[in-house]
Each structure stands twice: as structure tokens, then as C-alpha cells.
Amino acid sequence: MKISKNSLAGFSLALICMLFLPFLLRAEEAREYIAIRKQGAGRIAVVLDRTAAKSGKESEWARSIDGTIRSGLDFTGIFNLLPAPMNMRSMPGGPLNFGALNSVGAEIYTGGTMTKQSGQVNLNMEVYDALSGKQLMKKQYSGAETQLRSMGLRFCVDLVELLTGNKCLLFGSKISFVSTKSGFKEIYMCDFDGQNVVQLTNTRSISLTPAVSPDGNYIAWTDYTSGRPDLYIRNLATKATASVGKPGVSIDPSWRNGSNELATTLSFEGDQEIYLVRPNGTISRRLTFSRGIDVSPSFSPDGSKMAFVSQRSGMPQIFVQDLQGGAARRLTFSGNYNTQPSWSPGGDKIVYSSLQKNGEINIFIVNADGSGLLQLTRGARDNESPSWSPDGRMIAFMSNRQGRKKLFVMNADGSNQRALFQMDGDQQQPSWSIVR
């Protein structure tokens, strides 16, 4: 559900990894740096030495692949990459000098070489542990030359699963969003990192509220193509376009987690209530019963639980509902206008948009108890519309703090925020998922 300053009195219209080979571990080896790692605090220090290769185009991939491992790494907020010292080694090609890795206190070395034969890209790394000299992976990833920046992010996710200990769900992750850069409002998806936009509609007219499904097979939005808002269904393999076609408005899809189905305020039966809606556009069970309006639907990961915004209180607030018992708590109480609720993949958080005293739109987490309350952004404008990352250690949102409205990426505890690309127009409604 967008907020809309203007608009507060017209409430009902505003709420609207590829598979890796196996690692080549020296397993006690890694087990035991992970355990220590998962002890400390802050980044881990890493030096990302240049991949070698001899011939000139081998050069290129080398530079490309380099830049694409290191903005990766950097993207994650995980390491402190160290520029390689200039003893490191003797000679190019010789032994490490893990003596002159401590001295710049380098954690981690990681570095590779890269080749072609047959046809085929071949990057070779190797990772070791920069304090005892043991090697923590050794592993080969092959493609073709138009998979160089896929085969950098394999690496990164092999890199960031062996130090953390954890699946790194971040790079093969999709941010979908709404853009204003043909004129209209269309939806457009992009990498978590902001590279590789696609226009996903073309309708010329207003869409909005983008939501892919977890299984990464639809997307959701919603559409005014017929002059009012409706749900549209799009397989994104197939194309194939469904839409709910009921009376009344449609707004504000979340797909639940566990199921192949999504949430949505509908209207057709008068008040303006949740209900479950299945792929082809069929509606399932209504889930909210109460006077007042119910949008923005968000779950738990088990797919248990739903946050949502009611007026049934008075203003706007976020409440939380058992599906199976259907007994509904309110979740936020301070603030007079919190929407936008987003559940996160641990299941433990919940972030949402207020609308503060002085006219500010801010980000807030809070515990899924209503426990914890802490504020994420302020004294920049208006940001809003705050999205989880996969692997949860992120947030994107929307915030004009530069002029226009744009796309942001923090940390979960609202550090190290930073404007995730540069396109013409607006964009608004940021959406993290898997897609496949």
C-alpha cells in the first residue's frame, strides 16, 4: 500500500543460485573457521587478488570477472575487501606470502586463474585462510563467454555459504519494481545488485504492487488497464495473463508462503476485505472479516500467519492473524499511520512504513511479538514500500531523498544505506524475490 500525503482522505484509493558442483573442501578445515567467524563481529577481511590469465581476450573475462566478483562481495555488506599487498608474492605465479596478507590483516586470500579450452571459460579459484596458510576451497567454474558474470556470482554465493555457514539465497535473487521511465507506470525487474532491467509490462496505462511468487512462476500486480484496479496473474515462463475480473477494486497481492496462492484486498461484497486468490485468478476463502479496510497482506514464512493493515481501529495500524484460528492481534500502537507491513524470512521481524509528526514517511522494524520497535531511517525525506531480501540480511525500499523517488538498499539494521541504480523516471514498490 503506497502512503500519499495528499491523499489521506481518499484512503480506500491510496492502499493500493544455478546448481553448483561440489565443493572441494578440506571439510574439518572450513567447519572450524566458520565456527570461529560465527563468534566475531563486524566484516570479514578479505584480499581479492587479480585472476591471472596470458592471452589478451583471457585478460578481458579476467577484468570482467573480477569486477563482477568484487561488486558482488562488496554488495553483501559481509567483507572488507583489502587491496593485495605488494610483497604478496615473490614472483607472478609463486608461492603466497601469507606473512605480508597479516601484516594489511587479511582474514581471507582468494584469487584464481583463468583459461579457455575447447571452446569453454574456465575459471579456476582458490580460497585460503590468510592467519594459518590451509586452503578452504578449491573449485573450477566453467561456461561460456556470455556467462562470465554468472560465473563470478557462483563463486561469490560458494564464498559467502563456506564463511558464513549459510545458503546465500542474494544472488540469483530479482528486485521487480514500478517505473515511470516510458511515461507510465510499468513494471520492470532487475538483479539484486540493480543490473540487467527488463520492462516486464507495457500496458501504457498504471500498474503497480508487483509480488512474485516463491516458487519464482508469477508475478502479481496491480493493473487500471480497464480504468479501475485490478489483479493480474502473469505466468513469467508462459505469459499467459489471468485476471480475478471481480467488481469493485482489487489491490495489494502477497503470495503465501507453503502455497500456491496469493493474498489481495478485493471489494465485490462491499467492504474491502482479504481474500485468497489461486493462480488463475479463482478466488480461494476470504480471510478478513471485519468493518473497516484490510490491505497490504504479508506471511509469515510458514505461511501460518498474516500481517495486514486495518482501519478497524481508527487509523491505519498493522495487525497479525492466525490463518488456521482466524483471532487477529494488533501489532503496531505507536504512530498513527503504519502500513506497508513486510514479514521477514526468519520469520522473527517485521518491517513497515509510518507516517510520522512531522510529515516525514519512515521505516520501522519491530519483533513479530510487537516487541523491539526500531526505526531505520530518518531525517531523509519520505521512504517507504520496504522489501525483504531473500536471505534476509537486506531491505530494499523507495525514498525521494535525492528529488525523485528511487530505489534504496540497507542493511537489516538500517546501516549502510545506499541508492541501488540510476534510471530516468520514477521507481516505487520495490519487490525482493527468488526467481528462477
Second form
Amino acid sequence: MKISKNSLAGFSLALICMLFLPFLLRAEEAREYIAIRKQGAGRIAVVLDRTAAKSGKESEWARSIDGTIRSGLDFTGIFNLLPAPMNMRSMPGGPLNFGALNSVGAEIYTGGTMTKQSGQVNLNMEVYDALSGKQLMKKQYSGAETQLRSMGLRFCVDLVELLTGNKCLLFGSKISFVSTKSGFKEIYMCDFDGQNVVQLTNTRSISLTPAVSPDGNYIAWTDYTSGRPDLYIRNLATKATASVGKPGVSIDPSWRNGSNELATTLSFEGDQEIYLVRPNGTISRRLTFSRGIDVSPSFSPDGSKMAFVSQRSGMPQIFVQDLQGGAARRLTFSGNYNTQPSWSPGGDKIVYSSLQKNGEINIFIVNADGSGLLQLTRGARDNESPSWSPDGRMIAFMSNRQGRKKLFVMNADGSNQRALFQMDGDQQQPSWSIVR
Amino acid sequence: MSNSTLKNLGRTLIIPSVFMLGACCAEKAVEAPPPPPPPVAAAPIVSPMADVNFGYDSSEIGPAAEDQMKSNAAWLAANPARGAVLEGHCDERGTSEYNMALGERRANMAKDYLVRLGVDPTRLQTVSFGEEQPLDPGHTEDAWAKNRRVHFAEK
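With the form predicted alone in hand, show me what the form predicted in complex with the partner chain looks like.
Entire complex below, previous chain first.
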């Protein structure tokens, strides 16, 4: 039967429209990637294929990188990692069967091969849009055998940036924290997922509240090596360390975005007030002028405003102050003990902890203007020291819900609360940052 | 090492040392040795100045505390060559950064009170330990009440 050109053209047009109509109808806030998202799907459905490798050592490396990629993508909370369908390839090494991928709901396929070449490990990765069959990305990652994790994480960065259209700050980020593992409270640092824990101080004293500068160059903390709580600022590359060295307390540092200064509470003038301090330990200027405790600063991402805790209304509450001047505005009115504010990287939210009437300490989140208060933890004993991931998607915090103090992570909406890693002793005061 | 660390170290060494000293000095007997004496807890090392306690989230010197302050001031008056490090402490409730500041306010209140009672301020130092060094590691009202204190360490 002869099909007329017109009807063929019409049929093709209809087919194309059917393919792209959902694309046109998607909600405005849908992420910027070119595949067609399923209606109502919150997460991106991905099939991660096993990285192909010849044998022996290379297979081992391939499994290791696959593990890194799988747990890295899983950690983000934005992917739904689907098992590979049985008939994904008609034969081993053969072309992909996109129909099979579609039938299990996959939107994205990733896979690669690994080869060894003159001492270098080469990982060749490909990413496909499962619906259209179009290749979205093809890239090679090379490195030494000791850099497998780093190579896997570099692919994770590229995949997330490809599919969300946003810069990915997660996989290179670090969490500094306090642990009593050695028998003393010391400062440690680990990767975003709790791996590669490194001990940074060996004070054999009491070390507290680490904070890394936004440029990733400095870490500040308080310790008792001088006999009283003094503030130390160390250049992470050179290890050169300065201290504030004033009488009284020098505690609870927090860096100001857009400047190279940190805010900290000093009491050398007779009252606990917040001051800006330079990396060399000298004072830049005083920020609060209110009798009573002022502590725990946290800056907006543009550095123009500071959230902090003040006793000026009686019990500790969170206030917001514009650094250009003007009175501090009270942020928290629910509950009578609100402390430990942390301003989101997006600038729109402030997360904090609240000591409740029933004795629990729980984490709450509120819009920067004070509206939209939400409780994120409940019925889980003490949950303190919330700290935003650099991409603003997750919050690290301390919880003793399982007995001892441990580091936990959750999504910014309070979902998926889980322990970060297993480590001896108590862990607390996490500070999540980018480190160069 | 801070004064309180030295004191804690001293405390942990004194008790077994006293025990061993006693054992070494026991006389040898020809007949069957007597059964070992039951262990006697060595008397704790008591600072001549006792702790002053505080109400929850408060740095005010209450009536009960006033008497102890006067007693501590009297000791300092009687020992003009000595001084004191006033350590401010908190119970474990609340959050640690705020408690660090609260501990200091307690220590400073205690110092101001001593000064009003006539003690020369240059003999007094203050330091806050926040909730970092509880006297009683328990999680009861009793333990918390003991931990909300200013401890007067001799110097």
C-alpha cells in the first residue's frame, strides 16, 4: 500500500509532537536537562552500568570506582538508582537496548570502560538520555591507581552538573568536627561522606567549634592549650597558626562570606560580645553592643547580615543584624531557648537548634524573614549544631539518638536522617565547607 | 597544663599512692599474715574554698551561695599570699557555645562578689569551662545542680 508523502509527513509531525509535548508542558522549575522527565517524578531515575574492564587488577579498580560513583550519587538524594534491566544489551558489549531501559523507568544511563595504559588508569564514561537514545556526555578521566576515588567523584561532579545545570559543590567538600576518639577533644576533618578522616589538632586539651573559611584556606577553632579558651586560626596549606590572645573567652568562630574575616565572641572588654577578627588574630571591629551574652554568629551568603544568639531578651534567642548598621531584629519567637543558627548558602533559610520543654533539643528551619517555621527533628533526644552543605541541599548535625554523640546528615527538608560514619568516641560540632 | 588538669592528675595519683604507701609500711609477721584490711577510701582533696552553685541558666549569686562566698572570702583574707582561679561551669543541658559564655558570667559574678567583700582583684583569675568539665557525669537534676558551679582553685 502506498503511503502518501503528506500522510507520512503528518504522521512524523504527530510523532515528534507526542515526543516533545511533555517536554513543553514540564513545570518551570524543572531542572535544565534535555531529557523528558516523568510526570511527578522527584528524583532522576538512573541506571549505572558496571564499568567494563579486561581482567584482574583492572576489574578490581572498575568495581572500586563503580562503588564510589554509586554511593556518591546516592548521597546527593537527587537520584533514584535503578537496577539494570536484564535485556539492556542484546549481547555483551553490544549496543544498548533503550527500550529495555525505558521499560524500567530509566531516564538516564551511565556506563564506561576502564583501561590501564603506561601506569595510568583511564576511565571512559558515557551518559545517555534513555528516552531519546541521545548521548549527553562522553569523557575520559585519568589518574594513578591511588586516585580511583577522586576519578569517580570527578565523574559524579560532571554528571550532577550536566543533569541539574548547577555547579556541584558536594563531592569536594569537607566536614570538620570535634571528636573524643583520642581521649581528648580534638579537631578532625573528613570528606563529604565521612571517608578519609584526618586529625588536625593534637592539643591533648579541649578543642572546640572548628570553622573553615569560605575560600578554603583557613581553619579556626578554640582550644585550652593556653589555660583558657583562646581562638586559633591556621593556614591549612602552610600550617602557620595565629591566635587572638586576649583575656577572657575567644569562642565559636564563623567566617564572613565575601571577606577574609571571621566573627567570634570575645569578652576581653568585660562582656561577651561579637567581634570581626582577621586571619592574623587581630581585631577588625566590634559588632554587638548589648549587655549579656552575644554568641554564635552566622553570616548570610553575601556577608551583609549576621544571625546570632543573644540574651538581650532574657533567654537565648536568635537575632539578625545588618552589618551596615541598624538595630538587630529578633528572628525566633517560638520556644525560650534558641541557639546555634546557620544561614543557608542560598540565603533564604536559617536552621538552628531549640531546647524544648520536654528536654529534647531539636533542629528547626525558618525563612530568613522569620516566616515558615518547620521542625526537622523530633523524638530523637538531642540534635544540635546544624551546618549546611555548601550546595544547600543537606544539613549535617550532631545527634545522640543512638546513645553517644554522633554526626548525622539529612536533606534540607528533614528527610533521610542518617549517621554520617562510624567512629570511636563522641563526635560533635560539624562544620561543612569547601576546601581547596 | 592548666591548674585544674594538674589537680585532677594529683587526685588520681594520691589515692593509689596512699594505698601503696600503707601496704609498704605493713609489718612482717611470723605467724600467718592477717587478712588484708578492707580498702578505705582516701579522704578527697578538698579545696579550702568550696564550690558556689547556681540556678538553671542563671549567673546570679543566690542566698545559699552568698554564705559560701563569704566563707571563701574569709579564707582568702586569712591567706594573703594565696590567690584563686575561679572556674565557671554549667550543666550539660543547653548548647555548648552558649554554656561557655554562661560559665564565664558565673565566674565573673563570683569574682565581683569577692571583690565587693574586700578581696584584691589582682589575686583572682577567672576562666570558663562551659559544660566541658562536669563534676558529676550523671544526667539527673542532682548531678546538674552540682555541675552549675564556680569552683575556686587555689593558686
